[in-house]
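The form predicted on its own is given below as one chain in structure tokens.
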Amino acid sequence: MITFSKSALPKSGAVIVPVFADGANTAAFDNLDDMTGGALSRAVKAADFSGKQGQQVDVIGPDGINNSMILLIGVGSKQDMTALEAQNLGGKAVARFFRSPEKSISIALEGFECDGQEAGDLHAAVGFGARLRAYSFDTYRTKAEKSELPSLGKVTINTPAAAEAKKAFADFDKIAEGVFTARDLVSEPANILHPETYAARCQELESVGLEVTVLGEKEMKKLGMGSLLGVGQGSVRESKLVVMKWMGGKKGQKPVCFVGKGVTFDTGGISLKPPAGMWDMKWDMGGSAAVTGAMVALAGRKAKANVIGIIGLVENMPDGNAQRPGDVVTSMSGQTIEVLNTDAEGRLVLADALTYTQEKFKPAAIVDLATLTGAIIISLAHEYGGCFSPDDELVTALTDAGKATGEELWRMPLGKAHDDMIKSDIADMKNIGGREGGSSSAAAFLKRFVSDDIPWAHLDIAGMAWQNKDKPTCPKGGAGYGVRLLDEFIRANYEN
């Protein structure tokens, strides 16, 4: 729980104090230093602590102070302080004590300010970072040691701007709920989260104000979704298409649509993946998780925009009824696809989802998200999502949203040469284009299912949905990447 207080010093629990690198001590540092008889100054000198990013110093609470520990965290230059760096401060504070004996901590922010940022907004961002980092997925741990489980239950942000920070934090809190929704979905094992149970979880989101509709295989067959249904025909689990609506904008205003790939487990199908590492494919539904989480965030903070999330849910399995390499399927758009590799399945799911989205909702813009290609990881590592679009204005809006939230995008090429790569000898197209430019040829495949008069972008987030190491505002595991990006995209471009 994150709370805000004007109190200068709590009666118990560890205290965290930010320290700037340029010698501009905060009032919180100076006050605590006086109260401890200069203990902070002595600790800084002994540890050769300069306040650089990443530096931390523990100071045992001196006699007369009720707090067990004071933690100094370097936050870098005051001139370089941003809302994202403030979030990192909150995240680092929680990371230090999340599984410690401490049950409560306080972050002392008196005098923690920078040019261009209201204190209340900056201090709310610290609380947001703390909230984001205070996440764990321990559902299936029945014999964990006490020291391995979270103990921290309360984080207090001590700030003279407590009222302003609390107000600004209200939206952050709802966005965090969306991020946690996405992280939970990505973290669930595939025997628990399959298309049917995933769709059921989405239906439960009506409790936050979303209007949810679920299409089963019978309805999708009627619509001619041969591309999506072909992927799931080897599974005993029924494929689903879920529609989540948040219509908080003006009546009659065209909605923005988010479309997500939801392959709840990807064996590769008949084009079977190597066994080593296949367990990671439980998170091949990361695009759909981002869409679902974003819809939770938008509904939670009552966004003044019309937004619809559409996710295609399938399980790609290799049984006797599975799709074969060389099969030809007919998509909802009427275009035929030669399936040369059943492990290039995400684009087949998105193809029909994109067609359905356009025909059903006539959107103002479409953004699809998918853990689509391993090739994007080769290009961008685990630092950026790949952004593909012929629309410069939409790309700018999305990349700006990525920079503002720390969920960054990098524009990738999408041209005629990539479209030529997916020409088929016997059908309208094939579902693979070769090793070279694999992410771009996959995007070119999707582009064939989007009308030229609709602004559209494809985000390949294969390198971002799961992270293998802790980061300041996200522990190792499901990242929830895309939720904050999509929320900011709507806030900056459709609510004002």
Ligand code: BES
The other form holds:
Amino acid sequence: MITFSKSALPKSGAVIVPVFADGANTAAFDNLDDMTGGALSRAVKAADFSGKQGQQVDVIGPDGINNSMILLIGVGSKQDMTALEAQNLGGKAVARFFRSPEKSISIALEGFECDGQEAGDLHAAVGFGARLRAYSFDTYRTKAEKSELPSLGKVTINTPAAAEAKKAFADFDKIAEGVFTARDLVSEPANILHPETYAARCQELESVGLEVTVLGEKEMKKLGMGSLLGVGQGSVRESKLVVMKWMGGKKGQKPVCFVGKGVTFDTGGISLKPPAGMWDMKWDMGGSAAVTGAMVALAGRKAKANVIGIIGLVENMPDGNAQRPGDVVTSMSGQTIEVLNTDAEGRLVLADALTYTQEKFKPAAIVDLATLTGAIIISLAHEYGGCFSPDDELVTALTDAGKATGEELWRMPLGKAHDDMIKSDIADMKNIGGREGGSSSAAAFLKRFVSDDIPWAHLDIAGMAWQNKDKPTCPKGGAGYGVRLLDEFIRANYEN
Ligand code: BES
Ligand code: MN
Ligand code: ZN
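Next up, the form predicted together with the named molecule, please; the one we just looked at was the form predicted on its own.
Let's see the whole complex now, leading with the same chain.
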């Protein structure tokens, strides 16, 4: 879908031209302006267009080029240009034409450059943004009008650095596949994607080079995973634990492990959630989707690192056989848990997944991802994932990866006071700590299942897995949040 061409001018379709705010026109702009007899300069004047970010002007059917449209997109000042801004440019270009009669568009980038970035890399980033935005989930729309469905099939990036950009784009392309894998998983309704079908989909990922193992309830019972199994007890679907391995690093090098919450639907269980908005709980497997997508990305670009993804797949249902508030379960670690609220189920799933991970794989580090608490949305809205960890270095590595990819994290507190909140009268701990600091007491719960000598971080992504608003590189809906972050975290810290 994304191609790079050295020719300065496209042969057909609409053309997109970036415009800097500081007045310096790109060569692409000047060329097209000449070819159209000054149509671009006239449009800039008439629309009072200054090249500020967020500004766009349609130049409809100017003479001299393709009889098509030219879209000017403001990209802000040249000094502030970053790879992420370049991605946004590509995303905005696609957004404008994705569901239009256009079948192909071109982004004219000659002279679109900035300090500190090779043109090839910058232009590849434009392609990445375009690719990320060209996503839709239309599986179940059988009656959609043609105009509602994607029409755009081809995006050409016109750049003198075409060869370099194409090379740099190869990895981006694989990362985008990982992001789309995650978006697809998050978007599927829970009658289609439940623990059994989800595990089967993971199994299919052997085709991209992952080694996949699936544990069923029998195996998990044998391992003593009473905490995870208790959550799935009310479901007619069998709970699963899926392990996906990518061992692209040195032999014998300890793996990094990603652990994901995969609650394919969270009704709350007997502590039933209110009906309004309950449909959102189809994406309560967003942590597991990020892990799965990241594994696809890493395998796709043949990352030189050993990475293992472990996801706990359960459906949290009320039922005659469901667990009750007040039940006490024994986790794989041997620690007992008083389940005071069956809706605080994610931590119960992760507890056993974490114990299994650390016992089985002796990891160099563990990062878990989960749509764990509503409270994190109150704290951080839909802007940051919450990062909880006692390990300063790991926090820095993760927040840096977030900044680099635009999938940002914010460190949240995790202290002894939070651990005190989950003391139980009759068991080793209880599974709720109260409303106040609810995200931190949830993190404190998880911490009890990881030994102190393993670097560990917990990412609460409840506010990030699903976005209700379009963003330049992500249409509203399943965001695939976490895939780029985890991929970058591996690339920057564990390769070479
Ligand atoms: N899956 C929810 C958290 C959630 C809420 C994710 C909203 C995305 C959007 C989680 O299992 C849950 O129900 N958490 C409870 C915990 C409480 C019972 C301690 C919550 O946040 O209310
Ligand atoms: Mn819940
Ligand atoms: Zn949940």
